[in-house]
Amino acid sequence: MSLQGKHILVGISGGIAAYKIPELIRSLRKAGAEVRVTTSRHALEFITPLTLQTLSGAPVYSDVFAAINEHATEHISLPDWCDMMLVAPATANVLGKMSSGIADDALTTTLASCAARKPIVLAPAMNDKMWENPATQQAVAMLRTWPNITVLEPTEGELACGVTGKGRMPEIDILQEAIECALSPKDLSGRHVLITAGGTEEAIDPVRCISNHSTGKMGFALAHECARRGATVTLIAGPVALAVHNPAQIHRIDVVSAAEMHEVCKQEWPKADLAILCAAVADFAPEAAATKIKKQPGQTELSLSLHLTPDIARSLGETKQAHQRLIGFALETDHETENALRKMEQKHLDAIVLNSLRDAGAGFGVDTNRVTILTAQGEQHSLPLQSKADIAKGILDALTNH
C-alpha cells in the first residue's frame, strides 16, 4: 500500500539496535510518509535527538517536561496525531513496562495512551537470555492478546554481546511491510488464502531441467497484500530468490516440479476460502533420465519425450467447494481475451487475471504489470501499467469487492 500522507509515530528505546533507526525514517518519508519521533531517556545515549530531528523534519519528544515540547501533553497529542506507531527496538524493558501498564518516561506515556485506539507494531531487540527470560516471554504474550498490537518475532544472528542467537531487531524493510500491514484494511481477516508462485523446473537429467523465466515477484506481491488484509496465507513456491516479509502470516511451501506443486495443492486446497494461482506451471515435462545425458561425438541433436503434466487448475476447479472462491492467472501471446475466457470455463474459475508479453513493461522479470481480470459474471476490470505490489491491491479491490 502507499505510505503517502500517512502519520507514523516511531518509538525508539533505549538498545543497541536504535542505530538503524534514521535509515528507516529516510525510507518512511520518501515513501510519502509523516514521521514524529518519540523515544526513552536511554534512547538517545545511542542516537542523537538532532540526528532524529533532521531525519524526520519534527522536533523528538524524549522528556515529558521538557520546556520545549510542542503542546503540554505530548503524550496525549502525538497519538491524536499519528495513525500508528511503531516502536524499535522494543527493549525488554518497554515490554514489561507496556504489558503491566506502567507509564514514567515520555515513550511509555504515549504508548499507554497510545494503545487504545491506534495499531501498534513492536519490534523486539535484545540479547538471547533476555529475550528468553520469563517474565519477557510473559509480556509478549500478553502484549499478542490485545488486538491492536502487533509483536514481531526477533530474528536470529550475531549479537551485540557477540554471540549467535535469537534477539535481533528485524530488517528495516520487514518493519517497513509491518507498518504497511498495520494500516491496510483488514477485509480478508479470518479467511484463509492459498496462492502460487514463480515457474516450476522439470528434470531432464540429474543436471538439467525445463523450466521458464518467472520470478515470482507477482505471486509474492499477491501474498504480502493478502496478509497485510489480515489473511494467514499458503503460499506454494517454484524455485525462486524471494524472501517472505512476514512469515507469522505466511507459510511458505517450496516445491520444484508440476507434479510437485499439484500434490501440494491438493493437500491445502480444502483448508482454503480463495486461492489465486499465479505460479507459471510447466505443462510439458520429460522423463527424467536417471544419468547425465552425455554428447555423443558427432551428434547433432537430441530429441526429448515430453508428457502432460498435471492441471492444478483444473484439479482444484472440479474439487471446488461452494465457499470457495478459484482465481487464475492467463500470460498469452495472442488472441489473449479469447484464449483467457476459455480457460476460465474449462477449468471452473470464478475470475481470471490476463496479461500479455506484447505488453511493454509486464510478464516476466520485471517489477511491472499490467492486467485485465475478467470475471465468470462477465465483468472485466483494466490495471494500467504500476507496481506489482499495487497490482496486487488492484486484483484484491476488484475481487474483494465483486
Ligand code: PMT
The other form holds:
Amino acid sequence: MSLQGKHILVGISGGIAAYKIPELIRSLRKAGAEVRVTTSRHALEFITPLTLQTLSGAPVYSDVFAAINEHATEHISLPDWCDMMLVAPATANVLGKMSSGIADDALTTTLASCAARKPIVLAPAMNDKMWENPATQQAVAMLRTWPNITVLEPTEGELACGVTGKGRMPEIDILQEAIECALSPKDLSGRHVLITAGGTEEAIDPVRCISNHSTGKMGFALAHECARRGATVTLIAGPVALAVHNPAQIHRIDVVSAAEMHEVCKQEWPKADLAILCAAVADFAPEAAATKIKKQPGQTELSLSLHLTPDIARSLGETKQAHQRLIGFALETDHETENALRKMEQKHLDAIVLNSLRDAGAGFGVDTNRVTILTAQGEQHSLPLQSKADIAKGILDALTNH
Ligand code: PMT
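Coords for the form predicted together with the named molecule, given the form predicted alone:
What follows is the whole complex; the chain from before opens it.
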C-alpha cells in the first residue's frame, strides 16, 4: 500500500491493545506516510512516549499543559497538519466523550477540533461487556451518523481479560486498509462494480486439473481500490489464497471453473454499472473423467481432448446496456497491442488493460505490474512498473475520468 506523503495522526487511548500501535506506526511510515501521535494520559500506562516518539520520529502530544509542547496549541495545529486521524484503540470512555463533545485532555481536544473537518477512523477495543453497554452502543450509533467518521467493528476472539467475546481491536492490516479507505476519493460512490480475479481450474479427473499461474493479486487490488472509492463490489474469484480486507463493501463469490465463473457473471452483470474482468480464464477445458485416470502398463502418452469454454467477456459484452462499462485485461507474450486491440473489439469492451510477460515484474504472481490501458475511443495510457495496488489506482483514475 502506498501512503506516500500522507500526514496521519494516530490517537491512542488507554486500552491494552495500545501495545500493537508501534507496529502500525512502523507500517505506516514504511508505506511513505508521516505520522504524529497524540495519546490520553491513561494510554501511557500501556506504552511509553519514548517508543512512540522513536517510531514516529516526532514528539508525542499527551499533555495539554506540558511546557515542552511545540506550539502550546497542538490540539489545533495537529488537526490542521493531518490528512486523517485514526484512534486505536478507542476505549468506551473516548467513544462516549467524543459523541457528547467532551474534550478534557490532549487526545479528546485534538479529536474535537478534527471532528468537523478531517476523516476520522475509530477502532474500538474493550471488554465485551463494555462494548455491549447501551451507552457505548448509543455513542457508536451516533458517531456513525457523522459524515466523516468511520467506526470499525471490533472483532470476536480472546480478550485481554481471558474471556472470549467481541471487543478485540481489528488487526493492523485492517487498520491500514481503513486509513487508505478514509483517504481515497469517493468517486465510485453509489456504483456497483463486478470484478473477476484469479485463474480457473478445469478438472481432468477428480484428482487433476488444468490451470494457470494467476494468483488473483491484480483483481483483488482492483476490488479493494473500488471499495475504497465507495463502490459496492462483487468479486468473483477463482481458487486463490487471498483474503478480502473490507468484507462489508466486497461481496466475494468463489468459483472454480470457467463455466462456473460464466454462470455467476451472467447472474451478477445486470446489477453492475462497471465490470473489470481481470481473471485469467481457461479458454479450453477437458471433459472430466468420473474416476481417476490410471496409467496403463506400457503407456507412454495421454491425449486429452479439450473443448472451448464460454467467453465470459464476450457474453457480457453482447448483453451490455447503455449505462454499463466493460473493461477487460489482456495478458500477452507477443504482438501485444495488436492482440489486445483485437480482443477489445471482439469482446465489445470499452477498454482493455494490457500487460505483457515480456516485461520483468509484470503479469502473473508478482506484487507489481506494468500496464497500458487502451480505450475503444483510441486513447492510450501507460502506467510504469509499480505495486498492483498503485496500478489499480492508476487504472481507476484513467477510466473513471475517461
Ligand atoms: O492474478 P495475478 O497473479 O495478479 O496476475 C494478474 C493477471 C496477469 C492474471 C492479469 O493482470 C491479467 O492479465 N488477466 C487477464 C489474463 C488473460 O487471461 O487474458 P486473455 O487475454 O486470455 O483474456 C482477455 C480477456 O477476456 C480477459 O479480460 C479475460 O478475463 C477474458 N476472458 C478470457 C477467456 C474466457 N474464456 N473468458 C473471458 O472472459
